[in-house]
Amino acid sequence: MVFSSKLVEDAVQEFSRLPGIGKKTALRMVLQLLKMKEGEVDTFTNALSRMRHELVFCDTCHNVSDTTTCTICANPGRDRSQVCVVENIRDVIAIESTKQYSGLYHVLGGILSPLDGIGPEQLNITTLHDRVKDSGVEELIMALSPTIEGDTTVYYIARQFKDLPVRITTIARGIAFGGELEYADEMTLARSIAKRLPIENYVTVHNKAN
């Protein structure tokens, strides 16, 4: 791709660094920005800059937030006896979009994957243990993607929490094994949350399948 402007070339290069954005798509984005008024472009770039520099993570659940306590954790109307354990922030957004869950969340920041060097120490498991121990949580809903790595993480957490008075459930298999939670449609995800299973049932079914 040949550019007559180094400024345009640099902008295209930066946009193309985003996941799923090729050079042609990046060029369309840059050309669209050139059609916008300078003030609109300034608003766009300022929003990105502020997000990157001012965004923090919730001290309680590790979700993205504008303050040290996210709006979900701060909401007195949420059911504080339930904590939905998810892999990442995208999964929080996906579940919230179903409007079928009113409890709290805990973002692990990933799932166990020894081949990628991700062990328990790299995940937010210790803070989850502290929440269950100190905050009167009655149920942990394991809403991890149904993959080998996701299942391994579910089993590991279940073992770590076996001595605590907390019920551990997992979302129903409305989501196909090997799928990613964030790509599930809202209806399927809502049903999986509503028809969640005790972890013992989940382990039994999984073992029979293998």
Contents of the next structure:
2 protein chains.
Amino acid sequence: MVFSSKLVEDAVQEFSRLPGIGKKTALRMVLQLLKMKEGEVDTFTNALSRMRHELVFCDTCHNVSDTTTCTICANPGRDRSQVCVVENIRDVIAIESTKQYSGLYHVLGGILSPLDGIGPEQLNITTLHDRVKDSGVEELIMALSPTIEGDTTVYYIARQFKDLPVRITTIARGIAFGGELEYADEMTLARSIAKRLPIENYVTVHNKAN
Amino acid sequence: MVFSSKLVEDAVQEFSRLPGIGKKTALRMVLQLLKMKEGEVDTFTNALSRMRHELVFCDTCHNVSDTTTCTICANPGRDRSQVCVVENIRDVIAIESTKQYSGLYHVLGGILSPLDGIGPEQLNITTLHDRVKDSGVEELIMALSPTIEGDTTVYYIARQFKDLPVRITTIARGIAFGGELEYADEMTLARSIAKRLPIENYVTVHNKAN
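So that was the form predicted on its own. Now I'd like the form predicted together with another copy of the chain, please.
Next comes the full complex, and the chain you just saw is listed first.
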């Protein structure tokens, strides 16, 4: 692309550093910013700038936070006996958005992946161990990706924590709600048959919420 | 989506104001910014902020510009007898990127669209008239969208300018280079047959450039 304005070129250049944004999409965004009032663009850039400079990680669960203890860990209404172990903050947002979980979280910051150079030291496993030992956590709910790396991480943590009085569970794997059997992959389908539930356990989230 | 951080929520909110950006994409962008160094995010926000505050429109052609006369209008190497009339600055960038055009531009800022309340007064037509009258422009190349509104705009300008000694041309319409005949719409195909060219006029852009 050839630009007659260095200002526009720089802005397009910066936007196209974002994931999945090519030059054309970046240009569309820049033109949208040009249509906005100056004050609106200031609000936009200030929100991004403040977030990057002021955001911290929660000392306890490593979730992103505006303060050293995040709003979830600081909430006295949350069940402190349950800790849901997730890979990243996107998973926290996904689970929080279901509004069905009232325990705490622990963000690992990734999953074990030797090929990518991610070993146990790169993940927040030591602090999880300390939490379990010191804070009366009764259950660790492993909510990691259903991949080889995710499963490896689950097994690794289970082995490391086997002397602690904590129950380790994993989120249910199976056919997604609204999913069609014929399009499920073989492994998921096979596992969902092997791990079938008696009908009295067949409660939907809606029933539980009512 | 439920966020545990107001800073992240604000940033996602701002990103999702951009065209074609939903909450999930916005979150992915925000997380990317979080991965960047603070200085890199400053470069990002400064580029956007400077662009919005410092960018002006060229006095002559209404293209976006860093100065009151844009680099294209100021370039002594450009052919001042040709003015390519386009709808918006995206079209200028598209034509400039072909590196095949060496004349000047005139950005109308839209096309006639009575339904959207866009009449001749909303477009930069008066300044185009002045340019043609005062600056020795010999040819206006109309490069507007191949739509009813685009064609209407071409006819309107042609009528308004009929007493001026200027030649008005339109860019060629037809089957796109690399396009397949069977997928062309009927109107394009019909017009490309009606406006067929003798073989000696059949020069590709590549031949012209060599």
